[in-house]
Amino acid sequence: MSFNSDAVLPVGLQDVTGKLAEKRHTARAAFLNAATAAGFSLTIPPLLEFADSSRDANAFMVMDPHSRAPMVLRSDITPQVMRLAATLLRDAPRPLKLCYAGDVLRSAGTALRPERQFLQLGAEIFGDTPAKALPAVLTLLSAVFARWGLPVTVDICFPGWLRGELKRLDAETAEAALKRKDFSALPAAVKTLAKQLAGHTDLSSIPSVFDTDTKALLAVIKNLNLPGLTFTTDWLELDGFSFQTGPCFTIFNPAISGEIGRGGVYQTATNNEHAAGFSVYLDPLLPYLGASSA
């Protein structure tokens, strides 16, 4: 018997079979052997957890029949493991480096990417400074692409000094026009800082606005040798960053349309602990890995 797959599946939902499912299994196991290399920890959060107030609104809802009460299937693994580290691993010694590897189901797709069903990918560093954390995180993105055979460019912002910097203007409302890149909206002051931003498009100069830290931190960025990731930067992104506190990072490559990943510096919300750490969406980037992905 044979079935029509589009007949019996949802939109932006497929099956994966043959030479793919291998692919997708061997890259998934080379990320694992990369991160467990690098001294992170796997963990395994449910596909299913209670809805609270925060849940992203393009999750699926449904009610769980023992409680009755609300429960989504997760569209992000990683406020799962932030409440993991939060939680039953509060008390875990610190720096706490936790890997995962699971799908995630979303309601509705994108015009760049209408599926539906990823394998995310990610890492995550809770508890260690920003100047540690986030070169050890990009330097687990540079060993993990280099397995894949995948060179990417690491595309740099500062989304939450960015907001930051528009509320002591008091030009909150300039954020709107800034995501959508337009900036003869913007008012004058934003305009001007706008100006200083958009001269540096690498980490070959940082703006002299940023403070001593961050420039700090940049410069170490900077200076770190990791074959396969390029970095650029867009100082008036923010686009998708809502939680980010310090630099962040989008992951690009020029064959594939969209972004294939991204991370950044964070607090996490339940006790103000320092974080960072990426996700990768592994299903788009499947006809484009390397042979010796694993």
Contents of the next structure:
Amino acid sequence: MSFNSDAVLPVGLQDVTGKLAEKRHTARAAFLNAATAAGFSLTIPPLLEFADSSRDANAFMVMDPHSRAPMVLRSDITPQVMRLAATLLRDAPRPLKLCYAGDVLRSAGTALRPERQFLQLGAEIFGDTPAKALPAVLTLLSAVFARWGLPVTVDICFPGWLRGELKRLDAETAEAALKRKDFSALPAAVKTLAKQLAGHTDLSSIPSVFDTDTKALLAVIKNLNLPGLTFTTDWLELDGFSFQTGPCFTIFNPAISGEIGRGGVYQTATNNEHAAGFSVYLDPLLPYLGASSA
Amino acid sequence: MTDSAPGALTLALPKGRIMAEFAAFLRRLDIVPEADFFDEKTRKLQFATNQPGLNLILVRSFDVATFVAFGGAHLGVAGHDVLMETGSNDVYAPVDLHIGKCRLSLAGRADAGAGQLVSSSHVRVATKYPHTTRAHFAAKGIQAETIKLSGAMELAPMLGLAPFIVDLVSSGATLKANNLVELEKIADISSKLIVNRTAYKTRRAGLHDLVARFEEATDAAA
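Switch from the form predicted alone, shown above, to the form predicted together with its partner chain and output its structure.
Once more the chain from above appears, this time first in line as the rest of the complex follows.
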């Protein structure tokens, strides 16, 4: 079986035209308007970076014909914004609130999301306490999804704490089973921990084992009145979170398969600064967005 | 995700091997599928139950995992073998149902003797589980070249496709009948209740109740 490959795009890439292209443009503008209205300043990092500044195995590698150095096409804008905050904008006044909207490229898609090019939208706050930054991030999310006419579930987790517990229980290998919620495959100590945490499915009951600051932060979030956001909690979640230190979240909508965004609290590696932010991938959402107004 | 009734949950079940065992679960949970469900000649693929919020679909075992990963079905019943092979982050496996028990094993020709286990860095294997097979051998530093078959793997060694197969083994009778011998167990297998990640996060009320009921029914059976 052969076909004219000149007429066909590489796997995972597509042309966006007509109404869908308009919708993508309008939704992107609605996001940026909400973010800049909330005091986030737009940043536009480049498409290419040196390969050593990115450790993402899922990034496209290319060679720079100019310097002969290996380079990567960005697969995630968040590390670029973190680099900006630690370098060019190191001395800019804090809190530093940045937002971005740009395309990213992956070397491989997944079964659920075979697309390899995405429009990534996001915002980060550097140099503010988690108690202030996380509510600000969630407030912006609420404003964005309200403009898009899409109600979402924000599922809060605390992967940094959970990893600490696994380490304390000498059960770091349980992480894989925990990611699959394969409770039968957990060692006894982790099973006990899982049972203790399983009942806490929303912010009305916060596990007593958390430290005072975290409890206070979660109480603040519970009392935020954010239309369009439903908060749930899953204290056994850590899938995909690696560098985050504080509470994190994953965004879902029951009609859309797969997660639609994520974010959380972390400390920057370069200057140990408090930070919080989120990313949303717009393309899978487009068919579900209401008549979004910029 | 398409629901036949707003808020209804869809449970995907695999045709064949484990249905007889799983029927006991349905009885214990008072889930009564419409009459056609147990009729092997029916052309229907989607079935109502006595519970207005629950529909069943009948698909091939590997497709259960696919339907659940994509959210077409909210829950499903899938063997550990299927889950290892498909490995989606969007599929949770919260309850081990302890049914469909067997093992995933490497087998080879009975007449090749015990010394046939590979010591070279390359091996050729016929299997329905290419991903699991490659991962298993990669952990030993062996590159496995896999020939994907959908069934009747046992024919492959005798007919010269590959000296080894990786397949499910329960009694071992099929291997014996085809002059094969089990060389190594790769994993113990049982069927699990699986749940779509998005449904698990966004539909806690109805879905988590159902998962808890399956868990109780499993404990009761144990």
